[in-house]
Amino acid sequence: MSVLRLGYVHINVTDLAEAKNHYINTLGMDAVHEEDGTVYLKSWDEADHHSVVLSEGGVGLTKLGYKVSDADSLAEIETRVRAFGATCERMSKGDNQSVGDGLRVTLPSEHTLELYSDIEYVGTATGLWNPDPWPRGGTRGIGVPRLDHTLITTEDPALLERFLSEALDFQAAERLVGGEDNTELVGSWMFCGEQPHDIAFVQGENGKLHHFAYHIADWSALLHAGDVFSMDDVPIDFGPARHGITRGETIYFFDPSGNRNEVFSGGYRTGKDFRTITWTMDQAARGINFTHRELDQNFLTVVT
């Protein structure tokens, strides 16, 4: 059984002309299939249908997708998620454009979680022949190159964490918990691949969405997305900055819709035999926004 990405999230929006202009204009992602008021939307470096999807009506998360190595591994995770209680059921190709059959779970936190393997392939931008880094033909604004992770909300951190390791396999690559003398759960960095997460969750509000985030290359690509930003005045949430959990760097912004976004780059490489890391609350602010050591408060409240 093998859980490989972050494969797409869909997200609603208040004004679908407005989040066009700020995903593919200012973003840089492609738009690749549109109807009834959603459109459907791929960066430059995703080889899959795609990774974003934007439907009018509202704010917020619909559900999030993530991407499994082959059909049986499906059933094998339906079983375990059944094991543990919680809800699921599958669904057919064609109830998701482009995806094949998967597993639909309601997750501890009321999130909606699509497994999925079997995905429409449209190739990368630049090809597996003898391909360029970059697209010859250049990118638009910041060029965002991949859909990397997302952080939601949950009222139950310690159940949404031990349910993404029994049933999922993913491990948590940092925690952070109340104190030395306090182990009680209030946020879970949690990965399936190698990365220092695929997924984090942090306390509050059951079924809300924090952020989701892109991969850019590094420091200059994050400051040249700051760039972009100013020229299209996107509302900055913080950064650019350094993560001390996950020792990215970043900068958090929001789509017109109030929708947080991220550009994420750095970061560290984990894997099976990776031990996980702890901070404590005291020590919050350090691992949230190592650079500048403080927290708006509203970063920690404002979700969707």
Contents of the next structure:
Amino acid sequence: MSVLRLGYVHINVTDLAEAKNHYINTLGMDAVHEEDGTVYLKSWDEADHHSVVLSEGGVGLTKLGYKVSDADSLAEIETRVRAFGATCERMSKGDNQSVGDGLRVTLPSEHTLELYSDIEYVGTATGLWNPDPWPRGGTRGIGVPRLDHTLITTEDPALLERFLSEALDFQAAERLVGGEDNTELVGSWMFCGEQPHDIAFVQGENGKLHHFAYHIADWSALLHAGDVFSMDDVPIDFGPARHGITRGETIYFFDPSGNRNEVFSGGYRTGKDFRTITWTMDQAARGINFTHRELDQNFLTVVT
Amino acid sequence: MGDTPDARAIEAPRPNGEFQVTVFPDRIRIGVRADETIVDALRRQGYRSRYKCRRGGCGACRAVLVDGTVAYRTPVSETVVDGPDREPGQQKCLPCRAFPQSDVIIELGERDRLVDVLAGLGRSRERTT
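Would you mind giving the form predicted in complex with its partner chain, to go alongside the form predicted alone above?
Shown next: the complete complex, the earlier chain at its head.
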């Protein structure tokens, strides 16, 4: 069985027109479908129908979708989720626009996580036959290629880590613990494929979103993203900077409703034989912002 | 209706269309233009207050609205405005999204202070007494 990647993120936005302008013109996503105050978006290098869904009303995360390789895997995951004692229900084709049957799990952190293997194939902007490396017709704004990962908050990181490990076969790439002689888990960065992380979580309020991230090509693309943020007066949380944890490069910023987003590049390669890295709380500032070694208190407390 | 003084005169905008916003506890007074939020006006005049998303979603800038009225041109969530530690009779506001509709007094949180990031450039500031 295998979970492939973060497939979609459903979020609430206070003003749909403002949000569309941000995700379409600043980030460069394309609107694929729109109905009843909900907009479905995809990035140019994503093949599936949508990856970010915006609904008008409030702020914050509604649900996450992770794509699974096949239907048999879904059945196996269902068995494991039930064995763990977590809540889950079958999700029917049509519950989500263009998404087939699947499984809707309530995580121990109270987040809704949907698993599916079937979603309408739309194709990337460059196609599969002798493709160009990027869309010749151009992209808007930053031109984000794809969704990468999400970071959520939970009252009990150890329980969520155990769930993701036992029920979904995620592995921890990096863990943040209290100290050398204090193994209490503060946060965990977990992968299902070979990225440094596909889902991460830190201690905090249940059910909340810290951020979701887009992958972009490299440090140079990251600085270009920073240019676009300034042109469009997008509030920056921090960056451009290097993460200690995941070794990635980052700019954190906010969408027009105050949901935190990230553009992320670099990082390393993991895999089934990857050995978990440990960070201690006395080095947390370096772990999160390796460049500046400073942490704004709001970075960890502001969630939507 | 009669010849009573026009209540609006008391809260009339300044000739240049600005309202005055006073920020406690530092008692710094700034002019806020009609097309500016309080945070926008502070930034324009070289100050930084505590804020994060500048979009009314995170609540980091939350301040007590001591006096005056503000309006929000885009929807903000009431739970974000009020915050977790709501006290009866106390009005809060989100300066990052608040457009003054009168002269306004806000009070920052205990550990929040205005920082004058342009002070090093030798500009002097008006302070209320």
